[in-house]
Each structure stands twice: as structure tokens, then as C-alpha cells.
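There is one chain below, alone, in C-alpha cells, taken in the form predicted alone.
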Amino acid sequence: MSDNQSLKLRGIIFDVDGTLADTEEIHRIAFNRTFQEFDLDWHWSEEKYVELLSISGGKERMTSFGSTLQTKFRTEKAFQTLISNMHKRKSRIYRQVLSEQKINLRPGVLRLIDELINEKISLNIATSSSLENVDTLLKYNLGSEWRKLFDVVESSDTTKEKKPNPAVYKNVLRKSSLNVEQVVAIEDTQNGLMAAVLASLKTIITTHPMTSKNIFEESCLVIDCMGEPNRPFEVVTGKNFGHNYLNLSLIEKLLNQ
């Protein structure tokens, strides 16, 4: 490509958890009433979920946490199995807690959704989450024919590896055909971040409370959210063109830059 070509974005792809919505806080609760369920003396405090925030995937987080609890257990499949019971509880009991509090999509999102289709903008998920937990939030926010706004959706359900894995991400591109240098991702964390750039994604984070305090180097954008014109986002690193909220022409400034 020479200098001065530019690229047109074709596609985003986005990530669900804190970044289409602030659902963590709903998975933190939904983690601590599943040990209550289960007798265990187990608490994840704000500070604490925000540190297994570093570890993608509810099983993986209770398995590093229960490390201690491991030794009691005459083999390993037995542990697994209650690490697998406690997650399918979790999940019924995260879906149930965000059906009743009826939570919103972040700042800026919809907008953003309704203009990238308004372009005829390839629009894709890439989620450590499960499908059932997606179609819950988006049900809600988007209807329920949410699934044919999005090209992919790609979730624990079809792609195992874990972010910061790229898998979730290639295997998003892979079924959609799109050309890597024509997609931005959009994402919240450290993991995520580190799985898009591994798949040679450029990408924009939108920090919320439990990421906030975290660097992103490898990101082209850090803002605090996606933004409104009446609710400008706040730029923590990056350039911006002098938007205050994301929409397509920024996102085609920051994949030509």
C-alpha cells in the first residue's frame, strides 16, 4: 500500500463483557451468591474481582482461586467437576441477575451500532463468554433478532481458547472473510487486547472501573467510553481528530494512522 492510499474499514469486532455493556459487577455477584449456594467461604471483594480480571473465563478464575481447595480432593476430574457444577449455576445466576436489572448497553454503543450498519460496516462478536450469556444482554438491548445485525459471533461456545489466545479473534476472521487491515476490535481488557493485536488487529479499548487503572501500550485509542454528542468520552491515551465520541470517521483515522 503506498503512503498515500488508505485503507476503508470493513468491519468491527467486538468484544461483550465491559465493552457493549458494564456486566461485571453482575458476574461478580452472580460468582459470590454461587459460593454462598455451594457452603463455600469464598468472597471476591471489587478489588479482588478486578485483580481475576487477568485470568479470562469464569472456570479458570475459580480454578486459580480454588488452588488451596484442590488439595482436598482425591483427583483432579473431582475438582473439575465442581469447578464445572459452580460455573453452570454462575451462568444461570448471572443471566437471571441482568434479566432483572435490565442493564443497558455503555455510552455510545448503539449509536455506533446503528451508524457501522447505516455504512454496511461488517459488525462481528469475539467473547470468552457463552452464547446463551450474549443472547441474554443483547436480547434485551438489541431485540430479539439481534444475531442477524452481526456477521460472526464467536463465543466460548465455538472457540475454547481464552483470551489473551488470539483463537477467538482468528477464527472470527476466518469466518468472515474480511481482510485483517480492514478491521479495528473494540475491547476492555489487558487479555483482550493482547488477543486482537496477536491477531494483528488494531484496537480500541473503552476502560470502565475495573479497568481503568490498567496501561494499554498496544492499543491505538484508550477512551472511558464510546461517547454521545452530549456525553463526550474522555481520551486516556491516543489521538482522537478532535472527536469526542467514537464514530466511523474516527475509527478510519485510527486504522490509517
Ligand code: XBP
Second form
Amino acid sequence: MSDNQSLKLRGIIFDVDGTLADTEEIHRIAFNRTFQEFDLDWHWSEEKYVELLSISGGKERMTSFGSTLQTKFRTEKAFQTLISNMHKRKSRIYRQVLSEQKINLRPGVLRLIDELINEKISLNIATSSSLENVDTLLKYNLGSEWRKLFDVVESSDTTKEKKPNPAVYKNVLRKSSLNVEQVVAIEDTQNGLMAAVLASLKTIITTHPMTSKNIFEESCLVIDCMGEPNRPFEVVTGKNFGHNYLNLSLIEKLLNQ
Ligand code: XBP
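Coords for the form predicted together with this ligand, given the form predicted alone:
Time for the whole complex; same chain goes first.
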């Protein structure tokens, strides 16, 4: 493809948990505190949580775990009511712990967001978690006006289907009127990758300890983080075109490879 025919990047769709920030450990802490409050002898170790992350959505994760334990519940409705009540409580605990621990964005995220804003690239979010959870994380890291930086923020509040279902990405594309060929998704899990790929999006993966064992075959680049000039990323798979951190130039090269 000659230069004048090369695709210009028009938009980025960010996943949240594990991509913008290392929040899954905070989710895990919140789940376990909730199980204690509800007098359940459930406890998710780090190892167990890595396994359970193959299920997107906190409610879906607890439902799957609870049903495998054949835990005695009076009726299916009683079980679902318990799960719903536990998830409401867990989400409050999550936001409280997130604020207490002052969780920052992962390496390179703020730098990339600044560059994309300066280059007038559309920023969007596609997450299986709630808007309130996203708000707590981004209010602290990007300020109270963070929402104005993003064109579309799609969460579990507006898309019920969870990744790997592509609905959350398709809804961002539909609401943003972006051309899918000029958009790149950034994810951290196999489910997230599948959701983005099924929405016909080129996808970059940034790994972390909870997901590094995942297989990311369909990703155009797998790196250990977005990197900084003084903290180069490590390339797991894919071509980095000589770049040592994720920036607009590298993303456009990936879009056109
Ligand atoms: C990650 C998820 C979420 C969180 C838990 O979302 O799958 O379910 O693990 O949050 P994403 P909730 O990677 O799409 O940002 O309990 O609110 O679901």
C-alpha cells in the first residue's frame, strides 16, 4: 500500500481492567471481602482468580463459581438474587479500595492518551465492568472532567452481553460512527481480544501477570505494557517496527501491516 493510500488512525477503543490500570487484584480483594460479609466460605486465591478471569463480568464469574460448588440454594431465583446483592456490595467495596489504594494508570497509558488527544484521535472505552467503576478509576487519574476526553464509553450499564461477545465493541463503533478499518482496540485478555476481533478490529494486547499465559494469536502485537521512552516495552509476539513504546506512529504501522 503506497504512502498516500495508507490508512490514517481515526480512533482507539480502550479496554479498562488490566489495560488502562492493574485493577483486577482490587476486584479480587473486593470479591473476597464480599464473600466474608455474606458468610460464604468462598475465597478466590490469585491462582483461582486467574482461572476465573476466563469469565468476563463479575456476576457471571460468581454465578459460574457458585454453581460448580453445588452450593445449596433454595431456588434458582434465590441464587440469582444473592448474586445480584453480592455484586452490588462488591462493586461498592471495589470503588472504596480503588480510592484508598490510589491505583494509577499502567505505564505509557497517560502519555499515549495525551498524544492521541493532541493528534485529534477519537478516544473510546469498551468494558465489561460498570461506568461507576470506570468513573472512580479515571476521576482519580484524569480528573473530574475525564468523561469529556472520551467520545463513547460503553460499559455493562449500556451493553449487557459480556466479552468475548463483540456487542460492546460493535456498540462503540455504532455510536461513534468511526470506520472500523481506522480504529484499533487495546486489550489484556483472550476474551477481550476475541470480542474486538469479532467486531473486525485490529487489536493490540498489553499483558500482565494475570493474563500473560493467555494465547493471543489474533493480536497484531502483544507487548508487556505500552512502555515509556525510559521504560521500553517487551515484545511478546508481533512486529514493533523498531519502536520501544506504543505511540501513534507504531499504531498506524500496525493498522497498515
Ligand atoms: C473486566 C471484567 C470485569 C471485572 C470485574 O472488564 O471482566 O468483570 O473483572 O468487574 P474489562 P465487574 O476487562 O472489559 O474492563 O465485577 O464490575 O464485572
